[in-house]
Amino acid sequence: MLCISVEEFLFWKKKQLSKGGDQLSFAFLLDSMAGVSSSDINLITINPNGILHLKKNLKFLESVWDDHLTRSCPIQYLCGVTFWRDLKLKVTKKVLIPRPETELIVDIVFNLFRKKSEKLFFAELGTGSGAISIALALAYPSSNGVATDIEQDALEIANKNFINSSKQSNLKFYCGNWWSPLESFKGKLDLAISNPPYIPRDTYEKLPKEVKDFEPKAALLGGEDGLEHIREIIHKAPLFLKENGWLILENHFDQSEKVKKLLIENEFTSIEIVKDLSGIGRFTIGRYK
């Protein structure tokens, strides 16, 4: 643990922010690598005459910040972690950085299954860092979950995140494309969730550099119209869900009506479009018969 005067730290902080970048990314760097939270910053700003303890020295932190500014690499990848709901998750370029809006998927599940003592059997398709599955496994300790991903590297990260987040053993990971690793679970799922690649090709080509150049293409691109993977997931879901089992999908901001139509065509009922905090129809849910 390194000691530094608050005065020196605040001068250094001002200098770094003068180079560019945004306050949130810089705050993330300080929190995840230096061990200095936003509340810590607020306190020392009020009383700047003390000593601050850092986990990393200023030279190292500055090198990470400069790398972020120079290459536009997401700060989460440079720090190797991200915060999602109440989880601290390991992330690398092998997995998508879980977005704040995706946190609402967990709240949707809470609304459908209100008793945390329920013994659900759920699946997440395309788990990436494992964020959604881990949150559900922790929230429903009497339940069991399975999570798939086509990338073995992603599953290793997800498994590490689960081990780091919990002493439970109610979540298993399987490698393969969407439903293919779950053949032995046909007709057994109470719930299936997916935040699949849903960005249309034209939109993908115009994504910001920090997304397109660093985050895995396979986790973002959803084919020409963005619905390629969503179609496959919906089409095969009835084989794996119990009667009255639920399917929850995240989709692009303009896809909800199309996803709703696909659910209707595949005999889903109780279909609902759920808006995110920006009022966008971000999620589409349905119950199989």
Given for the second form:
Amino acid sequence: MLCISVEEFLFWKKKQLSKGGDQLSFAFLLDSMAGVSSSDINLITINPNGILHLKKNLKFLESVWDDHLTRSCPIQYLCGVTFWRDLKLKVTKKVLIPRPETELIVDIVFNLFRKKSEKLFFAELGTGSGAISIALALAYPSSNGVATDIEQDALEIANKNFINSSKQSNLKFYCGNWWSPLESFKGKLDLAISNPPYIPRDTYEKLPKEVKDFEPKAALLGGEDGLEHIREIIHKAPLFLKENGWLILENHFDQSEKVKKLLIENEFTSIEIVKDLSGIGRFTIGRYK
Ligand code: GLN
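Since the one above is the form predicted alone, can you give the form predicted together with ligand GLN too?
Now the full complex is given, and it begins with the chain already shown.
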């Protein structure tokens, strides 16, 4: 732990922000690497006469900030972590940084299954950092979950994140494409959930540098029209879900009507489009028969 005068720190902070970048990314750097939260900053700004404790020195923090500004690398990758719901998750360039809008997918499950003592058997397809399934495994401790990813490297991160977040053992990870590692669970799932890659090719090509140059293409690109993986997931879902089992999908801002149609074509009922906090039809859910 390093001690520094608040005055010196505030002067340094102003200098860093004058170089560019946004306040939120800078606050993220301070919180995750220096151990200084936004509320600490508010307090010291009101009373700038004290001493501040930092986990890393200013020179080191500045080098990370400069790296972020010059290469446009997401601050979460440089710090090696992200915050998602109440989890602190390890992230590397092998996994997509879980997005705030995806946090709501867990609330959709909470609305469908209101008792936290529920003994669900759930699957997550394309787990990446493990965010969604870890949140579900923790919220429903009597449930069991299986999470797949095509990248072994991603699964190692997801597994570490699960171990770091809990002492529970109700979540298992399997390597493979979408449903393929789950052959032995056919007809057994109460719930399947996925935030698959859904960005159409032309949109992908125009993504901002910080996304396109750093985040895994395989976690973002959904083929020509963005629906390639969603189609595959929906098409095979009836084999794996129990009767009345739910499928919950995240989709691109303009895809929910198309996803709804795919669900209808594959004999799903109780279909609903759920909006995110920006009012976008971000999730499409349905029940198999
Ligand atoms: N929501 C992510 C983005 O806009 C995309 C995630 C995905 O393709 N599943 O960058």
